[in-house]
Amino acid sequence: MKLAKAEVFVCCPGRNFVTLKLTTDDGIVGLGDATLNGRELAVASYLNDHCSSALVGRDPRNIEDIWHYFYRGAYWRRGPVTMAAISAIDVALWDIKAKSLNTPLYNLLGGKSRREVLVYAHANGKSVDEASAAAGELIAQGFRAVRIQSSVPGLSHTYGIAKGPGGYEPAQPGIAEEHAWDSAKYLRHVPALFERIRADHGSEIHLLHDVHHRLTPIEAARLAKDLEPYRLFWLEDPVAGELQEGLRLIRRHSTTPIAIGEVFNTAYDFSTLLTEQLIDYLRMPICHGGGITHLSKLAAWASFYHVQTGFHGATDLSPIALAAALHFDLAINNFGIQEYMPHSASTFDVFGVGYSLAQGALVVSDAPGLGVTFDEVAAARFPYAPASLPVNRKLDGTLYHW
């Protein structure tokens, strides 16, 4: 068996996404994502420029060998472009070499290790009440852990709430936007707003929140004490997590969970956070992280730790990512909880998928590889429309984490 093409596909159905497809010399197809989100281009250009040719004649069955001749084989190696392009090209692998044993990507990575994959939902809104509405609505839906955003009293925008009606949508047309941040005016917002929640919803639902970055280590171990009487599932992203050693201070004064990584890229990047102990759950989705034969040993080194994973899985992300998450889950020990965003209709006149959402949790049919099929003529309908995200000022300008 030999990798006979190698292509890459940029559609929008929706939000923009990148497609690798690899077809064997017997006609086998393999999928995998290689979206990052407002930086679309610059990883199909890898892929077209550096990747696709050397990929051609190769044993597709040789995975590991062919993803250290990406990341080893380049002298310029990580960061999220390379670690994006090569992330397609192992869960195309991937797809491939279960299609060719018939047999579910689960199946190669051990089996099952659960029935289902637990999942959680957003519920965003401009106020404290509208966002405990909108927990409720998924609670009534099934969802058993919900992640909570509200709008910032005194800024015009917040992370995570839409400008208008349909869901969010943080890159827009043109340039980045600017946004105005205050992390006083949100330190005194979030620990007011999960009292609310767990006043409206009780005890059994699992609580998320997202800081993003935003603030510095002193600033997130105070959020993270005063929100330990709510029982959060977990506070993500609490620091830039550039700097690992930061999360000491956070781990020192407070007991609330800590989850961490959405945009790292290799497992270098967890290193102290590891073997300190500094988080309990890693961020890093398969689709920016190397694929699934890089995650697997993170996993692995990450399981001695007792540190679970919670894979990024916005729809920023294509459902070849999400689907290929989803097999990572159902097989390893150490799986803690998966995002889930539901995709617009029209991304899945392209996408056609075999994962289905049932009371708050995600299951995976039994079709061979990934369960995903790319439709290219749907693709062609929907072009590439560039979008940028935003960046974030404080309040009297400086330019601050976004």
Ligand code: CS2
Second form
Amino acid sequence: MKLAKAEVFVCCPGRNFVTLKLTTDDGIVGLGDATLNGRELAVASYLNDHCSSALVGRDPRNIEDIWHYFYRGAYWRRGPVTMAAISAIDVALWDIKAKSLNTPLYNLLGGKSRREVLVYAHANGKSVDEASAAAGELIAQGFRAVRIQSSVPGLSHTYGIAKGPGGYEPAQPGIAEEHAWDSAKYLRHVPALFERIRADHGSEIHLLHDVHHRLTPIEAARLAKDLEPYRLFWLEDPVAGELQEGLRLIRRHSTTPIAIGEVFNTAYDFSTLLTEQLIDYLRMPICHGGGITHLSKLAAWASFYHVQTGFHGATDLSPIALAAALHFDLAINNFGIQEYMPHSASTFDVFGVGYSLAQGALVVSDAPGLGVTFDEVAAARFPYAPASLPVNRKLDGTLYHW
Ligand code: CS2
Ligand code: MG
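Having seen the form predicted on its own, could you now give me the structure of the form predicted in complex with this ligand?
Let's see the whole complex now, leading with the same chain.
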């Protein structure tokens, strides 16, 4: 078996996606998601200009060797663009291998460890009332875990709050929007938000919250401690994760579980976090973190430190990425939870999927491979539309974490 074609498609069915399509000489197609929100063309170029010609002619069954070829062989290692490209190649190769063996991908990852994949949905609101009402609707739909985000009084923008109907999409056309931030206002607001959510919805529902990298370690320690009475399932990205040892301060002051890593792109970003047990969930998704090959190594390493997976699953990761995550989530023992934001109807005009939602969990397709199809003709109807993620400034104008 040889790879005959490597094609990259950039389309915008509701939002931009980059899709890698590998085709073997006997016509088997493998798909990979190479979407990196706001940097789509960089990854498309990396694949087209630096990977495709080296892929054609290779035996797609040699997944481990091909992974190292594109990781070590590139000389310039790690980073979101490189690793998104390698991730897409890797997932497409696993898709081909499973299809060639006529089996769903999870069977190549150890088979089913559970019946379903528990997910968490997003409840967002421009006020505490709105956020609580949104949580109530999701609970009524059967979700057992809900992420709660609300606007912060006195701030014009807050991460995670949709501008209008149609779900939350942070990337906007043109150059980056500028948002304003004040940690003191935020730190005063969030404990009151969760006091209300627990009062309205009880103690059984799993509650999650995303700080989105915006606190210093001591501020994050204070928030994690203030939230202890509300028993969060996790507090996500409490600090910017580059300083892994910064998480020690949070651990020293609180028992609130910590999730981090959606902006990481290799296992090396977790070394201190795991060996010092500074986190409880790892968020780095398969489509940004080196694919199934690399995440398999990281998840196994994490399992020895009681760390579970909680993969990033926003709508700027395509249905291919979610399908790959679901097969992985189903198979590994140290699965924690899967983020789930429903893609738009136009996204599903392009991507056909086999997974389905039932009672707050996703059920994985038993079709061979990932169980995802990509309609190139439909994709051509949705041309790429340049968009940028926002930037964030403190109230005095200082550029800060978004
Ligand atoms: C967020 C994302 O889903 C999450 O946890 O952090 O919405 C993130 O902001 C986007 O994926 C960025 O493109
Ligand atoms: Mg997040």
